[in-house]
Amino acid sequence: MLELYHHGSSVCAAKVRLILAEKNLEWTGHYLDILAGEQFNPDYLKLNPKAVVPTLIHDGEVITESTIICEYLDDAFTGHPLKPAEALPRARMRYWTKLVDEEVHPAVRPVTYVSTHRHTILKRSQAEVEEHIERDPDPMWRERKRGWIFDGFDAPDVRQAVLFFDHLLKRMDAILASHEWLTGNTYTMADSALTPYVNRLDMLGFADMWSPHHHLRRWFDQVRNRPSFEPALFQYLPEDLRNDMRSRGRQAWPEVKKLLDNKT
């Protein structure tokens, strides 16, 4: 038996929920909203200290990062394989896992906060929002957290993400030029990977970021195309949040769009 613990608007979740689809299984959901802090829920922390999602259990053993949840689902369970059989290709492919882990996923977190989060959070008292901040476990996360919340557009570690993005956008786009997909000519678990993440920046209203890359666009529709894509991406997000997501974004397009604007 599968059990995930997730929420809609959580890349990492979406990253796993896209392997379960793309591998035609079948599981059980725990829906935390982590926007209301459920996930500092004791329960949930003795399954996953870091109070994050998502988290798989398989028959009674727990398994945490989204990455290697991943993998694990493409080892245990047959079909359609994510991972290349061969070595190179399969190193290029967690060259895309280990870059989406280690620089993706911090980018992704500034953008998402003062873009549209911050002001869900703001709504509440002055206690409540420092009590959402004090609970992260990670010291470094509730600074960067603070910054973002408070300070929106002008938090220090803002421009960086967005830059990032600008300069992953074209790389991928640069790759995509040779290749269908990622890692070649056959969809894997770096496509997988980087999904949520490309859709993030489309849900915020954010695609003029790609829109002189048509490789990106291209490699971008066939990830839409595909069966697992809608149920990964949307079943499980809230219309309202996903409408605030979408108006919010736009709001801070213009932010966006300046930082881009003002590389140098």
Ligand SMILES: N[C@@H](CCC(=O)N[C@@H](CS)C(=O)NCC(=O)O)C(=O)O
The other form holds:
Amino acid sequence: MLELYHHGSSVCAAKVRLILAEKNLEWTGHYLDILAGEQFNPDYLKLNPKAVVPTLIHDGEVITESTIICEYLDDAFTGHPLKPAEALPRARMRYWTKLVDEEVHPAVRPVTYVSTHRHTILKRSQAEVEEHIERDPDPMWRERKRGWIFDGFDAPDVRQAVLFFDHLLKRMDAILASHEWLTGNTYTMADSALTPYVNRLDMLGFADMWSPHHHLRRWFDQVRNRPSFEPALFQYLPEDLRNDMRSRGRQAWPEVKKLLDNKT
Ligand SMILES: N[C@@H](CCC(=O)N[C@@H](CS)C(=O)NCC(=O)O)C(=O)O
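Switch from the form predicted alone, shown above, to the form predicted in complex with this ligand and output its structure.
Next comes the full complex, this chain leading.
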């Protein structure tokens, strides 16, 4: 039995839901409202001491870290393979999944918080906001989160994150100019790993960031047309949160544009 602790707007959880859908696997969900702080509940911390989603439970065994979960699901179950069989394309696939873990995900958090999540969190009292921040077990993320919530676009790491995405989208476009998918001619875990991040920018109304990149636009259309996309990205995202992210994102776009226009 597969159980997934997840949240509707979590890019990392969406990455895992994409693999589950691509492999046609049955699973049971445990929905944690990460904006309300349910990831900090002591019982959940026993499963995932970093207080983040997703967490997979397979027949009672706990597996954390979204990229590891995705590889595990591909290794443990038959069905559509999402890792290339040959060594070179497999290495290329891992280049992208490593990039997602080390650079793309740390950049999406500030962009998402300052554009939308901070507004939801700031509806609480000052003491409740402080408590929410203090409950994050990771001191580095705790301090960065404090900046995103209280300082918004003035937080020191936001500009760097926006410029990172600008650069990433160009790199993806250049690769996709000569391949149908990120690692070659077949859809792999590299494509599913990047999908929630491009979709995040799209949902926030930042698609102008890649309007000149037509290879990337073609890739995103292909990704969106896969049967896995809608259930993995939107089925678990509550309508009010989706609308909130969309409208807050639209309001944030001029700030993002300003950062893009003043790159140096
Ligand atoms: N490296 C972790 C990162 C997980 C992560 O950052 N999850 C976010 C959602 S995408 C989260 O749970 N955030 C909780 C919070 O912001 O307090 C993974 O890949 O699983």
